[in-house]
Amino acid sequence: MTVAALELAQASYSYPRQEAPAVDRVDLVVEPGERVALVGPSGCGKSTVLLLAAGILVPSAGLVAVGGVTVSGLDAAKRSRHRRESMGVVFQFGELVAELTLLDNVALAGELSGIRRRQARAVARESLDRLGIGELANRYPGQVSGGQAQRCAVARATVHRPALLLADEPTGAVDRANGTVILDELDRSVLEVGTAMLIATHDPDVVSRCDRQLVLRDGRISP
């Protein structure tokens, strides 16, 4: 029996001083190699679902499991380690380390997942080249455009070939041509290593590349 890449079972989460839960009893399964688009209006809870899946937030009720491991039951250090080794995360605004070059941002993700330093840097450079920003490898995030930083974030999330990739509006800061480059790189992860993906998006081009879509409204998956 195949173990799901990601499972949320009756998962809920409420932010402090917020009356309604941001995520309300969500059931969601993503299988290995499957691409799932999570769509819905702004403020419906898409980003919170991704943060729960990544183990950055812990559900107030229900559970979150990644690759059969119930991450919602782990302490913060173990959740962080599981995320580094098994997942790639593309945040909505890149969230690169400002003090590191683009190359070092990507290579560090590889090293933290267990890749040796020299290999991590070689693979990081290849990833940046594929995403069309290899010539910017030695620049810092503050020296590149938002779209270039987002492509670096995608390289960082995929450099260690994760079993699960979580992406929040990965094409939101780029034009259509560069969005295609990003989507090609994500597809490559699916084809080569069977990466499962949950992608929060408003972009119809992203949705068209996914195997199915889930609609989130007011924190709940619509039937």
Contents of the next structure:
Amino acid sequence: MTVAALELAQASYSYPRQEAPAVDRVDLVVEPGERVALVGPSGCGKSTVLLLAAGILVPSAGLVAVGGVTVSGLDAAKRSRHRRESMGVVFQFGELVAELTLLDNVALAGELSGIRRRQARAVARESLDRLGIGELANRYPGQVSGGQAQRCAVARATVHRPALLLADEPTGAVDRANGTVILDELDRSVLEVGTAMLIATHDPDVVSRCDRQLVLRDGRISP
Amino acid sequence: MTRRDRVRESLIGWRLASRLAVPRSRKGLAEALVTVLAVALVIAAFGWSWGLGAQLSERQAVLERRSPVWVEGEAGSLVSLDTYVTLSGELTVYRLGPNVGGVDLPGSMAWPEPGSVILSPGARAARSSDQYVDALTRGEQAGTVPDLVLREPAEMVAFVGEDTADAAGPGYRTVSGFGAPSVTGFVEDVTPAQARGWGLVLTVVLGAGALSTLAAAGRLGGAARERRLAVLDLMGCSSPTIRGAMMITAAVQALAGVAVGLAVAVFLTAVGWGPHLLGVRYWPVRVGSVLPQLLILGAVVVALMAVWGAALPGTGALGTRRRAPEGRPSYVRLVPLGVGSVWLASVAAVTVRTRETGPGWTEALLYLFVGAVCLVGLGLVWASPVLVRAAAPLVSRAGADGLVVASRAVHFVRGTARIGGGLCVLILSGAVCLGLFAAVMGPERGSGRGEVAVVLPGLSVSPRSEVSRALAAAMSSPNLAGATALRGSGELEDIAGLGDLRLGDQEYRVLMAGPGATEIAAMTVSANGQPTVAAPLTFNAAGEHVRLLLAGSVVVGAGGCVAFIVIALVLAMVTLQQQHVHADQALLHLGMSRFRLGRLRAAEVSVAGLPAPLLAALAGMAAAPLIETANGESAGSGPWSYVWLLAVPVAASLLLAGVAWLTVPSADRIEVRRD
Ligand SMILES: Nc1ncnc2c1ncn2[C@@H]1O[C@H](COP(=O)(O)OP(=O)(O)OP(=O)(O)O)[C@@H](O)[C@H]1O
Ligand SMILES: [Mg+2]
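Moving on from the form predicted on its own, kindly provide the form predicted together with the partner chain as a structure.
Then the entire complex follows, led off by the chain already shown.
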């Protein structure tokens, strides 16, 4: 039996000063190499599930395990380390470092995961090229469009070929053609190193390319 | 668009703007409070120090009011004016011969008859407890010196009536009245020119510090308003509407600050905190006397804050405009630093030359020197973006963190450089403050115990403990033309003072022994073979007075300036951290540990804070020998002062770096992103 790439067991989370939990006793397993789509209406808790999986938020009850390691039991420093080494995250709001060029943004993620600088920059450049924003490598996030920034975020999340990829609306800001480019880039990681993927999305194209889908409603997985 | 549409649009705009301008979150309130407090602090500081200044000039006015108007070689009222220093304090004695020609005394006092005396309340109180004062003011009390003629409530002043025979002695001169346009005949504490000069320096120095605090507060408040009002731009409000809203918010905050500041100034003076600061007792400070200036200052500050408040936002795409890196700072920024350095070097060189031929420092050179130091300080502030920009590539080679540090430093290069500039000015003003303080308060090297000779004419030495008796007698003798005491020496434990005494045509250096002096040869004065007065003397506090006043102004001016700059630095740090808040969050989410991010932020502050101060330290090292030569002494120099010059900026920026490190946000505070 293989170890699950991601497992949430009865995980719950409430934001500070909020009555209702944003995520309520969620059970979820993603196997290595598997692509899972997380769908549901706006505000149902998709982003929160991803933040829990990434170890940015810690569940108030239940547990989160990534690659067999219970991240919800680790301290902040160990969670950070786990995140930069074995996960890639595409955030809903981009979250690029505004003071770094696109290339440096991507290369930095590689370096943080332990790749040497020269190699990280080479890989980053290739990845930006594939995503069609190679010419913009030396621009700053404030100088590119929303969709271009999103593609950069995808490059950044996949540059170190993580074991687990968490993506929040990765195609939310791009046209269909670029959506396909993004999904190809994500798939490349799945094919090359067996990355497991959890994608929160509203996009039917994305759902159709996933192996299965989970529906979230009011913070609960619906059957 | 018709006129009505335009009016409607701007009305809607104003409604929106006024809603957004009022801070609602705790953070917004805190940012608004920063402006209010900064303005209040400035007004209070100026109110208080100007109040002290007004007091000083009032003192001066009193002195002028009772200065005799001497006339040469004419018959008239004969008057002598002496200042004695007693254990009870400084005593001023006017000895008045018979009034010829109806001369008026100051404060409409009646001219005392021979054998009678007009005493101030302080002198009257001291007379019963101090033999010496009693001896010098002997006579029947004929009136009280009014407050109008007293520099401080407890001042000891006596107007002694003498007969014609007494007034014929040396030391008496003819007067035509009282109220000379400048102070004459006193052991002066501060000359009016000195007072004006110090007042100017104080205002400039304090003003520079205050301005930096106001600018830093304005920037922080502006950034906050911009964040809140940026959305108006997207909603289609016109630029004047937005600017107007910004301006009015800033002005209202500043007005509140002025009100608070005035209240604080009034409170400070009402509780009488001011009068005792300089070690001298004064009449109570009256803020009322400086209220008009304060109100003008308040108006200027409000206008300044309003203009800054409106100047910050640009038009169009407010929200995104700032994300692109700032342009490369122009090398023109190096010009003031260059000019200032050349100027400073020239002043030092000229001083070295004048030292060879004579006095070394002159007043003009001192002002030129102060000007040059100010320009160098400002120059460093202005040049620091260029310096940060130059330092960044050196750091960017040091691994991934180095790259991030360098990129961040360059991205907001002006904001980053403000840290360095602020540190520079802080260190500079701190050094000037300490230097001035040391110069003013430093011990004057006295002569050694055995070397002091007490020489008075026609004296016989009998018993050794009679020295004070002898001096008292000498000083109260009618032959005394003037006594000017110098500063006491700390090295001679039992000697309370050292002074110059003119007796007849001869000048003597006199040692005044304290109550416990036994080892020093004691002498007895005898005019008629007998001492006339017996009482211990203390050293002259007149020099002490100047020292305390100067030290006080240093404390108020330079100390205030340092305090203001510290505040400005803190505000600049806060502003910088706020600019980086999104990037910090992104790095944390990327998997950077808090420890590493903390280190990175510390490094960033170091890159910001070190180059300019280090450059200043190097310049200081080069200039120190010159200044020392000009001073004619090498006190305090040597390798240690160089170590200090380097250590202070390093320590200061390490301290700031530590603060940046310790204030790392945590990864799960994700609501920041959506504020
Ligand atoms: N920082 C926060 N503080 C308080 N409540 C929050 C915060 N972030 C999200 N929420 C609330 O938690 C619930 C889940 O939010 P979440 O962002 O996970 O939704 P989502 O499914 O990703 O929605 P969308 O599809 O619109 O991105 C929502 O009701 C939201 O209002
Ligand atoms: Mg979401």
